[in-house]
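Single chain ahead, written as structure tokens, the form predicted on its own.
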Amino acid sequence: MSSADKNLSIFSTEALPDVSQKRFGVAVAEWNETVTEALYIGAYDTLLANGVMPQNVVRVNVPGSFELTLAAQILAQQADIDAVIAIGCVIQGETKHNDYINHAVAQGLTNVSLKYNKPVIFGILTPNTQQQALDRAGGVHGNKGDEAAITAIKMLKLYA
């Protein structure tokens, strides 16, 4: 949205839909919680100062970031919900686990999406040290938490 600022929470609101009686699933993982819950903050409260009511933001916790597939999923097939941000964070570490965990996730939601014909957006942080994931989690590169909630508000105006 905006790499050119480096910023994450940098963005566009001009003419966003309506979405104050609009429903959204946010499955957050638990595994790095510092950075997950962070990111979950950071779209939760740009969902609210974008009009979105309290009570139309569904939390559920996962284990992991493999296990957002499924909770997008679970979220998506409710009729009453609109868009689904998976919200995680994947560090590089040592071995490649981060390869196939991401590219796992990347395409489990796009399929999530593609079958329910909505909205579900990748709010998953893939750096390579803790320290570049808490500067993209409300650091000095801003909240992709932030990023992810206006992705969402954006897709929905596709369909108004």
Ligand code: DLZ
Second form
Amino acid sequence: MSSADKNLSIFSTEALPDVSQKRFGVAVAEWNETVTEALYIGAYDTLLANGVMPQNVVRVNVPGSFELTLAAQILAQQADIDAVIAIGCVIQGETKHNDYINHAVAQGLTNVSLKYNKPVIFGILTPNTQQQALDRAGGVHGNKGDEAAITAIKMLKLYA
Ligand code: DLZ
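Form predicted on its own already given; the form predicted in complex with the named molecule follows:
Okay, now the whole complex, with that chain kicking things off.
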């Protein structure tokens, strides 16, 4: 199912783990800032709505999505961070930059997750157009940030 057929903000919240003492690192790319800010707000609000304490959300900004991998690694290596969410938006342009960035970041985040044995969530939109991005950043298809946050929480069940 593609995200065009799904609302990213609708999910089951049954049997979520207790995250009141859990700490989340959130890395946010500044490219396509209107979109990534909306994604961050979605993620932050969803974390808090499901029991995370505001002081347990640690945000760092990076220039672009390509830099999310290093930020995720810096966050994941901190002993008191339980899960990391990477937020970005890579819009297809006239060149193939999006392919290179998307593949590098997907691989990089996977590596960080496996190296530190912590959830590292891919909260990155990879649309063809700005409108498709806005549709998934609080628009008609919900908010990818909400989905990333609930995914991070659900993954912590594995460590219970
Ligand atoms: C260079 C670039 C381009 C063209 N497009 C995007 C984009 O759509 N989304 C994004 O997050 N970052 C983009 N960047 C910046 C790269 O991620 C990176 O910051 C630069 O190449 C410097 O390493």
